[in-house]
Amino acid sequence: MSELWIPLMVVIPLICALFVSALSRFNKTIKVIALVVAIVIPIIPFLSNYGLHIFGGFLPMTDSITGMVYHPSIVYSFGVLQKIFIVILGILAFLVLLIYINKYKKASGPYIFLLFMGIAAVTALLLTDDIFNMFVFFEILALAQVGIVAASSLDNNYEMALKYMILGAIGSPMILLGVGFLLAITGSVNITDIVAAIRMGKVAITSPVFLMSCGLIFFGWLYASGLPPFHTIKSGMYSKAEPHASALLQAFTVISMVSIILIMFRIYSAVPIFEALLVVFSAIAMILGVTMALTQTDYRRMIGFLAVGELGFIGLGIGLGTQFAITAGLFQAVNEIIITASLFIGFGAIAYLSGETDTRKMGGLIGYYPKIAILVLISGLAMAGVPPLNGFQSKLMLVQASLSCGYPELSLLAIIVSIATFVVFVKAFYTMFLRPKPNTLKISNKKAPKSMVFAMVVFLIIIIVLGFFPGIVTTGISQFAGGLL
């Protein structure tokens, strides 16, 4: 019976979204509902057993002629990897909502609706074993992200939201077309059925239709992940959303990237060029992300581009295709969510206190906000891969994986990008916190919101714990990677 909890991981945030939207006039009510549901989200995975949930109770059917097994209904699959990501997402969602409610006396029902719709969508992407269901929630997630940016109070946010939506009008239909091609040649949208048809030789991996579906879905994955050529629009999205919302948007990006890439890996790993494409685009993202971050003076864009570069490490690990490399890439994904969220919230606190986002106009802030400075410093060092923090552990694994696969060039690239990330962050930290304060910078008497400090402390604890004890998550991820292969 505990498998019945699996669909509730999606249903509960969906129902919460509808309730807070309908009850948006009742300020205290929607705040309480949102916080309670945010607490419940990371608890549900611990109540559920690993396994499958088949909607409608329709059992798999076997074709008596071909011997193929078909799943006639939508199937959700819940395992250790899904558990790790949903727990991390739930913790982040609770902290983001705590910051939002603490910041605004009057909560926006539609805004909280968008947050929970996004949470439900990425959770469904993690769980679904149906590629059309994946597309549906991919679309819901894209619209939720557009709405979150449009609902922020920053300048030019509408323009950035519109740009992302226009690009989505290109990327999303390509995914749908790729799904249609898969349905045409396999007769199913269930991912397990599609994989079985490929392994049984029912589908030729050199078929133009099959290869076309791979190219189309791969292009849509680039859009969802914010990898080149969509890196500038993705970093722009982060810079035009509220800091706490940017933290959640980045988590949405990482989880959707991982969910779709794992689906593609299951279906297209037999295509010789597939893993090479993952590695190439990931390497380009690593280089472009850190290079463009070097040129930024707005620290929101800087963190946005660094986040894009960090995504490249994830794709690199999965593209190498070994159990150890995939484990390293997925561990990097977990770390990316935590570290980037901490940085977005930390720099958001600085923007709230100083009213400034241009690093050229800042300085001397460590004397005014030492706690925030220390928390931001540790998070930045974790992103750069400085030991003994969690970012170091995952990047070290990626370097080792590249060497074991016979690609020392990729190991060298990962090290160089990590060093460049360190340089970018140290430069920004010195400019904002250590150099003398410019006379034009006015420091307010406001104190950093306790909710922001609390969130960063929680993230800092996770960063340190995973740095010293990476096996907490890598053991389960390695089991998943072994089953994937």
The other form holds:
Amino acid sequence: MSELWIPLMVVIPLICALFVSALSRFNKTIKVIALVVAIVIPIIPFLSNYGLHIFGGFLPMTDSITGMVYHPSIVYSFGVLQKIFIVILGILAFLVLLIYINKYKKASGPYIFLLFMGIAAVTALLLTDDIFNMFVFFEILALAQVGIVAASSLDNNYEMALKYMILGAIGSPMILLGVGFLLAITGSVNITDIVAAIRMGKVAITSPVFLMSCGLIFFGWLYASGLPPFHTIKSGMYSKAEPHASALLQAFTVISMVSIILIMFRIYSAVPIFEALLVVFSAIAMILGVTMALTQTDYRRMIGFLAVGELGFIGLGIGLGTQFAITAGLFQAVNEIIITASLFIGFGAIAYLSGETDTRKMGGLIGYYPKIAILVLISGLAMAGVPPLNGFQSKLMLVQASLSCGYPELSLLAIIVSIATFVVFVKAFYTMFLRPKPNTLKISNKKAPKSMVFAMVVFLIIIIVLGFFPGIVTTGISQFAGGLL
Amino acid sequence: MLFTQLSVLITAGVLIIIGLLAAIFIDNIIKKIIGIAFIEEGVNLFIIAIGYRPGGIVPIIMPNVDKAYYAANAAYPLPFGLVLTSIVIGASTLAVMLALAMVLYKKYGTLSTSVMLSGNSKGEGKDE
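Can you give me the structure for the form predicted in complex with its partner chain, which would complement the form predicted on its own we have just seen?
Starting with the chain above, the whole complex follows.
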């Protein structure tokens, strides 16, 4: 057990990405490397101690005049929250790679490279205590996401990738500009140093420069999270990637959202309107996500919009700002990664078997694929917050948190959005599985890929276990939330 | 604030605004990408301006330089390090955008983003 494992959580997927890209001619080799590294990623957090890793060994220095402590190099901080998210990400990455490798006889080195670059980038986002390092990995993540969408064989994928890239090329410099403002007023890019400068009163929290930096980084966060006004582009990205890739892309979105929101919370929680802004945008995301999902006929876009609505729940929890509410928001983030991944893979299996993504042209599939139908049904019920599944636990916590903070209207909104999610899902499930099969729908004799069914069973186990024993993750998350305040 | 620093900051602001206007309002994809490059360079210029110190020396410790003199006069090196990284990232982003623009130009035969991103017409639209 050592803190030396902390940087390896980022370094190992990065090196693996480079290797699979360089060795892309050797099909079996890259498949083996990718799978072995995907198995290793969720194991490393268990080998590592909690603590800090200071790159280059440059220890913190104390200013003899002001008494302030400065961190001259990049610092990675590893705690229980990071452990939970990296383990979940690792399990998801392994299952996604398993599906990809089973699906294609000839694996693409550059494609696996992009998957691992994305994994390394979100892991670094979780670990970093340096706001410029956050920006760097934020950009790497955006490039990896664009690459994953561009590499899919779906129609109009390049158009969607370019659209996301253009918006990203506006959103990312805004984050950098916000980082520049923070650097100008605090002289540091280390988040702990910035927070210390704010707490010691060296930065006026109402100064226009500080507020401007808050606004700019907030704008970049909206882009990274796919919250309004970027909700359509994010759901579009999911719909233009292959189902297994969409499962990973949404995990990237959730983790980058959580990472950046926690950094912003540490720096800007003293700004009076910050938490109100979080709650307002989250509430808009919840309403827009679920209402737009109601109108979708393509299942991929439907799940994409539902995922945006679920992101709103996470923002709501963190925006309420109490220990219990933050725990509920972060627990919702863990649940959303698993549930949405399960839905993307489940519906992806149906699309693979029927060759159809338009729900209006489907029907009667429960008779042909009962196993997948049951797995999709349970995942959908978990997303809607039906007891005793994990989605119910986190949403119940959020409703309780809203009430205890004195916002019964937010509890009501959360309940209404959950009911609407249930309606969206039941409508889609009925259309695809229960109503009579249209004559135009041709069912192939193919069987559902075992890797997809296996992935869904793993997700189902996690959904049920976290539903009955939420304390497995909420205890650790609660400790983290307590330390944050 | 010093005139030099102020003028650099104003230039950075003008670059960012021009870039934003180009990225949002111009239809031609190449001009849009040039606008995005303007935004990136404007932000880089802004960060460089933060590290400016009047009469300052280059923040590299040379063998013959007195350390007290260096500490009193060296410019703040952190912004330069950040900008160097930012330039590399900007170059990668531009390369990816240009590659996507090339692919879409081959597909649609036009540089118009409104035609490209509508995704439903092929080979139509202006080539401007």
